[in-house]
Structures are given as C-alpha cells and as structure tokens.
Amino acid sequence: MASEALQQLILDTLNEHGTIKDTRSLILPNQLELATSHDAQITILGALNSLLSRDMIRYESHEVISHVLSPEGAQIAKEGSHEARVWAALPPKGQGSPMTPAQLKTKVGEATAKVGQGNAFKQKWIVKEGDGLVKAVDSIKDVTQLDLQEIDTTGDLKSGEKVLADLRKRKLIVQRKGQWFTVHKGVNFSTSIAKPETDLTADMLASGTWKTSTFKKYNFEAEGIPPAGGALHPLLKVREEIRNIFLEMGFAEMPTSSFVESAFWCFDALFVPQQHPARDLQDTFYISDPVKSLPPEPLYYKRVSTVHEYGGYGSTGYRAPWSHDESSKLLLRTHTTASSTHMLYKLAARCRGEEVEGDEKEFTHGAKATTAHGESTADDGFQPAKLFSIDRVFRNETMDATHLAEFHQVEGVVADRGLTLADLIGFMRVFFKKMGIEKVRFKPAYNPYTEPSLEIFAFHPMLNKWVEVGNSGMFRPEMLEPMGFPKDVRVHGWGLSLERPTMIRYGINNIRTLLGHKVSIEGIENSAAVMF
C-alpha cells in the first residue's frame, strides 16, 4: 500500500505541475522532511520503475556525490575530536599537576590518547611539563568535529574538497554515489494507478469485461532467463579428446573398472622388488578389510615368485625372500599398470596355448597382426596389440599445486616384435602433438618394470617451467617372459597424467583449483570445449 501511496503521489503531483524537476523536493507519503536522503531516493526509485514499465511516465536520472560518517567520525561529531578530548581532559598550565601519560591513557582511553596527543601538540594546545602534559591555551576550536557535523547534516562540507580527502584519509568519512530525478508524464499518462491485466480468464470472457480492461504489454524482445544444464568438467572434455585420439591411432581401450587390486599384480606381476619404497604406507593406500586377494594362478604366480627370489629368463632377480602375505595384501592401485598386467597375462595366454575368458573381444578392437616393420608374426599365438585406458588412481601424496592423493592416469601399451626405444619417442611426440603440447622433453629414469625408461616432461606457459606429465618405458624380459611371450616380443608402456595437460590446455596454475572442493561450479559451466 505504501509503493501505491507513492506512486499516486508522483502521478498527482505530475498533473499538477507537468513535471517534477528534483525528486529531492517531494515528501513521502507519512513523513515530514523533503525526500533528501539516499534510501528515501531508492524508495522513489523503486515507485517511478513501476509507473515506468506502464508507459505512464518518463524520467531521466541525476547522479550526486555525497559523503556520510564512519562509526569514528560519527562518536567524534558527538563527543569531539581525539585531540580535543585530549586538552579537555588535561590541567591548565601552573594550575595544577601535570597529566602523565599513563595517567591520559586512563582517563580518556588508550585509542583516543596515542592519536589525540600528536595532533593536540600539533596544534599547539597542549604543552610538556616536566614529566607530564598541561594544557597550552585556555581555549579551542575543534574544526574537526564542526566539519563532521556539517557533512552529518548536509552530506557535504563547504570547506571543499582538500578537508574532505583529508577526512576520507583519516576513514571520518565514506563518499558514497547518490540519485535523484526529473519525471515528466508518459505516454499512457493517468491519475489511475489500476494495474493492467496481464492474463485473459474464462472469467473475463463469460462476463465481456475483457472488452473494457487494460491489458498489459507484451515485450517480446525480453530475453527469458537462461535454462539450468549441466556441464562438462575440463577433465572430461579432455579425457574425451585424448580418448578420441588413442582410438584414431588404432588402440583399444582396456577394462579398468578395478580399483581395489592385489599387490601382486600392481607390483609383484611388474617385477616390484617386495622391499621397493613405493610399496610403504607413506605412497601406498593399504586395505584394512578385507586383508588379502584371492590367490593368481598357481603355476604363473610360481614362475613370477621364483624370479623375484631367483632370478630367471637372463636375470638374476632380486635375491631376496618372496613373502606371500605381503604379495597377498590389497590396496588403492597405485597405477593402472595393474590393469596393463592383467591385459599382458590375456594376451601372453594365446602364445602359451590356453584360452582366457573375455580375451577374444578384448584384443580384436584395434589390434594389428603385423609388426612394427610390417612382416607377418610367427606361428606362435602371438598377436600384436595396442590397449589404452584412462582411469584413476591412488597415491598417500602430499598435496601441493601439482599433486593430489586421488588423480587419472592415462595408461598405454603397445605389444609388438622388434620395438625399439626410438619407437617409443616417436610415439610420444606425435601423441603430445595431437594433443596440442609440441614442447616435450624426455629425461632416463629408473622403473623396477621398464629398462630402458622414460621421463617425460612438457612445458607449462603459466607455471614457465617444465612439468613432469608421464612416465614410460619397455617392459623388462622379467616381467614378460614369465607370463609366456616370446623372447623377441616387447612391450612399450606409458603412464600420463590427465590433470597436468589439463593444467596447461586451460592455463589453470594450481591442481586443487580444478579439483576438489575450491572448484568452482561457474568455472565448470564456462569452460570452454577443448580441442587438439
């Protein structure tokens, strides 16, 4: 009832005079002063919008400046400034004992005593006297609070503009943007403020009233309000576009659906000495229940035991105890390696004559049954293959821009005759290539399952430094030979990160902003599709 109040008042007045040259002089329904400040404007504000959106007025907006009191400014416009409070409370000169300091503090407050005293001797009001402060003239003017009580009243002082920085400065005052306005009548101008009808009823039809009413506007060229959907996160769209180019280049993708794995396959079947470091609780999430794995086949666990504590297939292993609990335990996969190794174990079936289950529509997808130098394979079961899978994995890392304990690896191999390294960097460059990342450095590393082995590093623009992406390398003889590969075969594999080229495609400088709970959903929704 109030904004009606107030829109009758406009529209009245309105027709009274023509026009209204300063809202600032009318007065509000209910109250006694003119409509001077800023919250009775916005309430004006607010009544000329609606009279607007009905054609039933015009007006044309009128910025002003103004300032009003912080909190201090306003405790010193009633009770004097700090430095008047200062003089106030000290003894005129030869009439009595001087104030101490610490006599001040108490009196008129630690706060009002440190500033109040320097700008009290700047103005010379106040003098030293031996050990204290005494009062140097026996009267003040306090500027300060007569200009604060001016900008209290008018919103602004006539002093001008240097005082009012200077009061700005010192946080006495805050500026703050007004409005008022000039109304002038519409085109549908009236003293009615009936409201238009905005929806033909069954009503109005039965009764012929729709003949008579006023039916608000159509605005046909208002946008509506965009529709909630959902929306890709970078990682996906990524994953995505390196999932498009792994198929492009021939490969399957592997089942990686098992993220609890026993340490036998994530580490024993690679040939992971049972003392490596990465097999501790410091870099490994361990399974309190269930403890340990079913049993792997008995004869290939045998072969894999024995070449560990023995040696075998040209090694002389690692000459130290095999333990079954500790080949039995289960844990977070450290690497989708774990799935590679199972894949091999498939794939080594056919060269060792046995049949696994699911093998045949694992393996035909993408599989190519020459080598890498185009002859025919041996009669020997043996079938070339290029698998690929893009799944997470777990690591007790410590957190920091460009580690998190849970991330996504993209893991790789290809199983041919007569691969070499140089196959193996020629391949990662052409693949980092279609990714978009031409600068790719390799460095040799050491891996307990790959020799030679690979670092691989890109450059990140935003970070200006190279960043460690992946890992890679030929699996050893003893990891593959157990599992029953020919002698000539070999494996290239490769682990990526999928965070890290996410970093550089979208120039984002710190992992947790893309995971985790500091991401941000706008960010998601905004994020544009990534191409390579």
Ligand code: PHE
Given for the second form:
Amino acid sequence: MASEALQQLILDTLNEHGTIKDTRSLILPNQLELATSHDAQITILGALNSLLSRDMIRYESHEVISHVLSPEGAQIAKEGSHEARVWAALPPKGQGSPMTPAQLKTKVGEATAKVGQGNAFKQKWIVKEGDGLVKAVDSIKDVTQLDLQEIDTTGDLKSGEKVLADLRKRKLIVQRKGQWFTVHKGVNFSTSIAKPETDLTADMLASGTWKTSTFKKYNFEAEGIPPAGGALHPLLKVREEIRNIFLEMGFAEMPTSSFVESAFWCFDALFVPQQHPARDLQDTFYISDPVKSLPPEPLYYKRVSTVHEYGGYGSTGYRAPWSHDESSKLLLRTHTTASSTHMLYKLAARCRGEEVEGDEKEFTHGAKATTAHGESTADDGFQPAKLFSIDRVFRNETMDATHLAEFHQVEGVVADRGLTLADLIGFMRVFFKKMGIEKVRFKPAYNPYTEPSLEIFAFHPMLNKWVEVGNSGMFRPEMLEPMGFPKDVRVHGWGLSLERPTMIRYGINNIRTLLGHKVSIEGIENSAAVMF
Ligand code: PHE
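The form predicted alone done, now the form predicted in complex with the ligand:
Full complex below, order starting with the chain above.
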C-alpha cells in the first residue's frame, strides 16, 4: 500500500536523522520532486496520523501561505506573458515591413494583442514604425513567466510580497493556506510497522502473544450504531387488544403451548368422525417422528370410542369401526378447540369424582365465574367457567392472498348449566361490539362437535358487504358427557382468526404483507397502535 511505503519512509528518515525538521524536505515514494506541494503534505499528514495513533511518532504542524497558479497563470508559465508573445510576433526593427495592429490580432489572438501591446510599450519592447509595429529590442526577459514558473514549483516567490500582490491582482495566482510538519520519534518508535490488532482473540490468549501485540486504540469519540427500537407486530397488538376484551368480560386464559396434539384430542374427543375429510393428509399436518401419542386416560378413551362406534347419551354414534391407530396419530393442531377440549376435560374432573385442588383460578380468572345463569346449587362438583385462548394453528392449505398454512385463532368457551343458544349469541354480540363490530349476523352452519352451529358475519363498512368473521356453536352431548359433565351443563364456544380483523384494521389485503418473508420491517415499526 502506498501509505505503508510512506509510513516506512518517515520511520526510516527519523531513524537516520532523529527528527524530520520540515516534511517539505521529503521526497515521497515513487516521486521525483520534493514534497512541497499542498497535496503532498496532505498525503504526509495521513501517514503521520496513522503513526501517531500507535505512538510511533509525534509531530508539530506549521502553517504556510503558499500560492498556486490560476488557469491563466498556468498558460503564461508555459507560453510566456501576453507582452512577450506580442514582442515575439513582431519583426525586428529595420528588417522587413512593420506589422499592422490588425495583422497582430490575427497572429496572436485578440485578447493577447490587446493586453500585450500596452504592456510591451510600457516595457519599451516594441515601437511604432509608420502605421505598424516592430521590435524595439533584440531580446527580452519575460519576468512574469519566470515568476510564475517559480511559484508553480515552490509555492512562493523570492522577489517578495509586492510582486505576489501584483500577480494576485492580475488573477494569475491564488493564495492557499498550506501546512508542513516537524516530526519526532514517539514512545513506541520502531522502524517496523506492525499492523495493530483490532481484536483480542482466543489464540492470542492461549499463545501469550497478546502481551507483545500492539492494539489499535479505541476511538471513544466514534458515534455508535443507532439502536433500533423494538416494535410489536400488528398481530401482537391486535392480540393484546382482544385479550383485554376477554379479561374485561371475566374470561381466564387457557394454556395453549402444545402445538402438537394427538388426533384423539384434536378430533376424537370432539366427536369428529374418524373418516371426516378434515382429518385427511391434505388438510392436516401429521408428525412422522414420533408416530404415536401416549394413550389418554383409559376410561375416558373407552367412553369416547364407544360413543363414536355405538353411540350413547341419546346418540346413535357413527356406527363405523373405531381405529386406535387413527386416534393415536400425532399432528399439528388444526384448531385451538383441541386446547379447549383438554381444559373442558379438566373442568369436568370434579364431576367425575376426581380429587382436584386449587384449580379455581385456572377456570375463572381469579373471580368466581358467573354467567347469565349464576352459580350451581347441585352437588355434582360442576363449576362454571369462562375461558379463552389466542394462539397458533396449522392447516395444510394452499397458500394464497388470504390463506397461510399457519395462522392464529381466537377462541372463547363458556360452560354453565342450562345455557341456551341465545346466551351464545348474546356473548358474541357483546364481544364483537367491544371490537367495534356492531352489525353482526348469524347463519346456521355445521360443525361435527357443535349443534346448533352458527357462522358469524359482520358488516364491513369499507368493503360495504357482509364478511364471515367467525364460527361458533354449542358443544354436543357426545363430546361433553363422556368427559363426565352433568346432563344440564351446556358449553358453547366461538372462534375467529386473529389475522382477519388485523388485516381489516390495518387495511392489508394480502396476508403475506402481514406474515412471512415479504413483511417490511419498516411497515411493522410504523404500524399504528390499535383501537378497534
Ligand atoms: N374450531 C372452530 C374453527 O376452527 C371454531 C369453533 C370454536 C367453533 C368453538 C365452535 C366452537 O373454526
């Protein structure tokens, strides 16, 4: 590197002479002339600072005023002054015919003829002869040209400030502030430039070379990288808002951490027939390792398989053979209702006569859950519950602008004696109203695990149409009674995606703008806080 060669030159010169009194006395590597120019001193300054940072040298700087040629000055330095050019163009006195001013103009150019004639007369270099002009002397000394040549090489002029001032006035030179330096050896002076280490490595520590290495100094003045503040993803903002609505309504949050469920908990316990198309590979992601889940509690398992195969609790069942293999498959949960089912089974523990301790908080968010129907009087161990969850589910979907293979479900579940469909509708009206959705409609639908089932539609003012926002229903006795719930206990639930209201809220129409590798970090950072 050129700068390394220069650093080496500085160190070698210091080694030889002890100090460098004036850096203009140096001849830079690959140069022929002394480093008197402004540019050369700038280059030297860079090398000096680099050596200074390692304490290999010290230096003092000195200021000088130097001069450089203007473009016109440079031309004169090369071709001579205007007056000299006029003199050179004219014939000697008494030889040949004098030159007319018009002829002179064509020979040397208008500008030179004009300025040059006046000055040449003043210098007595030319005289008139008849109508023309001739040389008055045999030879001239073009001082302007010589002065400019001197300035060009040294930046200064021996004949002094008066002449310099005159040249400045004639705009042939300009003044420039320059620097030069006196250099001394520093405390770490050496003639070899070891590249300073920037990092302390494990190798250095192990070999002990850290003791002798030179380290690059920390620059405490350097500005740090501006820290990027964290930002909540729009989905998280909306999730927080929906969570607050549930908490406000006295719901307790269900644990939803197991993304992997068995087909038993995701489907069978919900009375989803084992032949149901939703269970196909095209719709559900199955786990290949391990292939099978641990078996559920045997009595409950037996009751579930029996209701599927032969019926019971007033149901005829599916009358189709039961497959143990199908039930023990592992999969990525396709709905959060799998988690709700776990919780309902747990809620029914007392009704099954199992000893349970300290579970109130799990089901009631601290306070006793009261629904429209209040507390139970029957002594069958049942306690009402209001539960919710917001978490991820997985479906083997063809991905498009509104579908991804994984998304979030919001789910509410209410369990109490004698609940009716009107209670479910009432709950959902309150819930959606709190989300700012006032106009809701319900449409009969089908779910294997609820009867009746309702699809929920909301009026979208921006789209000016009704859009589907959720699904709901009253869980079937075939699902609840095998768990051990008393016959008068009704459980209803509703579910919606978290993505749909988030997209509506932020005016996003392609889900890939919200999730996945196409998401813009800037968009996330600038997404507004929500308030439905
Ligand atoms: N599990 C249903 C779905 O995935 C939603 C739902 C929840 C329906 C609870 C009824 C009761 O769409």
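Between two forms, the rigid core is the largest collection of C-alphas that superpose within 1.5 Å. Fair warning: this is a prediction, and the values are worked out from it, not measured in the lab. Residue numbers count along the first chain shown, from 1.
For F181, a C-alpha deviation of 2 angstroms or more is recorded between these two forms after rigid-core alignment. Taking the rigid core as fixed, one finds a CA shift for D416 smaller than 2 Å between these two forms.
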